[in-house]
Amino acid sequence: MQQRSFSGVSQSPRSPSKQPPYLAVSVTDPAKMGNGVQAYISYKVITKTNLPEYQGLEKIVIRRYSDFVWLRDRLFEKYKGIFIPPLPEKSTVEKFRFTAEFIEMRRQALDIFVNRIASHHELQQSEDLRIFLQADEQTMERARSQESGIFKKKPADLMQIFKDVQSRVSDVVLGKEKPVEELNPDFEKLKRYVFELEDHLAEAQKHAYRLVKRHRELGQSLSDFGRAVKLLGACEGEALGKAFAELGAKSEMLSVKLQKEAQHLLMNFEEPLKDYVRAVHSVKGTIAERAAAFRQHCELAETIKLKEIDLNKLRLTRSERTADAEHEYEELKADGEEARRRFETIVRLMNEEMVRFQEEKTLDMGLAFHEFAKGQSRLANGIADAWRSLLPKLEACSSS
């Protein structure tokens, strides 16, 4: 479990004065609960912290996937402009939902998800995170069921927001609506980068999956070949039979190595790439939020101008509706100012988030590719050593 430290967080009075503030979370011990269509996987979430706003130095709670979804949805609605960490997809294929491999991949992804939140200087202060990490199961269930208003609209697919923005392009082409777009070269550059990054990451992840599949298929082929050669050796004389038996044993041993390396490749290379594909989706969701905030800001500004023209006409005619119109005008101005501040906040936070995203991506991708190269080197050396050790005996058989 990785321990996270934070600067600028007040020191807990219950911890040693020299110990820095920390918040460490781990998602462990997945367990199947229930049967049939009602079955689900629960996880033990362990929190260790000396932050004063938390109850005690350690807390253990039980959570299920829908609880993680609740946390992400709450953060997405409340923290506009911040890239909320992505969740792993919910499997829709029944036969894969409870396989050991799927459960472990999801556990690892959920662990990464909650630790990214816990290590974020803004998100780790969230009251929703504290509820998620500390509340008992009944309280957590009530929190999910009592959602109302905007939280009833769960952004299970964040890209729906982005699609809504894109659909306006069609309206513009058809002459239905005047385009309202942010003409900012840096923003356009950012969008191009994000779209290209998504494409390249998805392509790399697709080929990483093929590498995993190839390792598994080769491992299975070597296992089948090893069994066949050992049976062949049993039919031969002593020298040749012994050589065939060793060849079969080496093949089966290499099959195990390949299967282990395939699993390592899956968890430490293909999954991190897939995780960053999901992370880019979160970035695109925030881009869509920025576009929506800009559009609202512009539309309110235009409405205020029209309202001001109408108000001036009423003042000239000394209409009895002037007082009501002035009140409406002031309310609109307040709304317009709030929309402007909201948009500027999203822009500022997005700029900060991109710096953080790039730094984390550099570290995470560097580690993933290092693990890939190290694993391939280890596998190649193991394969070479295994075959090399057989050469003298096979050469002896061929020359006898």
Partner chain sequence: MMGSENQEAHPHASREEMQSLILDESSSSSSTSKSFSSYRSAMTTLSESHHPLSLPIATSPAESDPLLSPRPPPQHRHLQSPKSTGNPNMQPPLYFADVGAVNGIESPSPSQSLEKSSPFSRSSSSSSSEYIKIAVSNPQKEVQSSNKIVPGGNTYVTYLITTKTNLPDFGASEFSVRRRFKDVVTLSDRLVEAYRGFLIPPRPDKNVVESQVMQKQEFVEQRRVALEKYLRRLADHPVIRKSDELRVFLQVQGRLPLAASADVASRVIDGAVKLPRQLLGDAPSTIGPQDAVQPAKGGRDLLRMFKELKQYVANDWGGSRPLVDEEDKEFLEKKERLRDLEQQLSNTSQQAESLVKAQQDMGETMGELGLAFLKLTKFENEEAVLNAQRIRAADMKNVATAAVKASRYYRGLNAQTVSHLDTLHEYMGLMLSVHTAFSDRASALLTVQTLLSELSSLNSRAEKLETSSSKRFGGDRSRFRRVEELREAIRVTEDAKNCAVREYQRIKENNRIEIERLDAERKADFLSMLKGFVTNQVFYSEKIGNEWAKVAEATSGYERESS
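Starting from the form predicted alone shown above, please give the structure in the form predicted together with its partner chain.
For this one, just the chain is written down, with no partner chains and no other molecules.
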């Protein structure tokens, strides 16, 4: 399990404490609340910290999935350029919403989500994070209901941006007035990389999920086989019957091992892969933000140029409106400057983030691979040991 409870926290100049600063968060104790259609799962979020911005050394709050979504959306709005850690998906299949397996998987994913935020040198300073970790339930609910819809980008908008990214060539061919695009070769390369990466990862994740299913199926058929063999042994009797009975028992035992391994595989290999795919989506979101910021910056630059021309005209004619126009022009220039700065911040942050992202993923996947290999090795050796222990008994049967 990937736990990042202890996160490196940047030293705030206002906290000259002797202890090194820490911010440790965990998401635990899922509990079903409410009934029927309204039912949902609540989680305990425990914060242990010595940071002065936080109230006290330990705080426990109750949060639900939509609170996490709120936090993610706020961070996405405020910290453009940073890859916001991904959230597990909303469950689409009703009947799995409350299975122990699903709840545990979600809890784990939420725990990782919060920890990633808490250990990110920028995100951990977020006001919204503090609200999330400390506010009482009513305050949280109010905040959650206020924000819904206002800042959320509609999926359609995002899709449009992606389409722009992908359809540049066709635009040129069709002679359409194409939207303004960054002509940065590195950025182009990055976009292609991200999109292709997503495809590859999705395929790997699909097979990983199937592999989990195969483990369960093999476990089931071993169990059935074991039972059938036992019955066959009962027919035979004596030495042969005993041999069958032993084989059947081993078969059933191995079935249990396989089910366990299936679960381990799901939590420690397939889930990290899914998480990786989600993270790539998040990167795509940031790419879209960058494109939007660039467009804004360009549009403003255009507007400023036009305004400048207007202004010069006015200056020449010594119109009364010149003062106002000057004023507007200065404001526009400030906005333009702001937009340019925003865009450049995003570019800078993205470059840093890519480095962080790649390193993080190497660690995450490295661990996932390790767990995968460990589990498979354990399973195979368990199988070999179980069957091997049967051989001397079989030998004894044939000599009797």
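Basically, rigid core = biggest C-alpha set you can superpose within 1.5 Å across the two forms. Please read these numbers as outputs of a predicted model, since none were measured by experiment. Numbering follows the first chain given and starts at 1.
- Core-aligned CA deviation for residue 324 between the two forms: 2 Å or greater.
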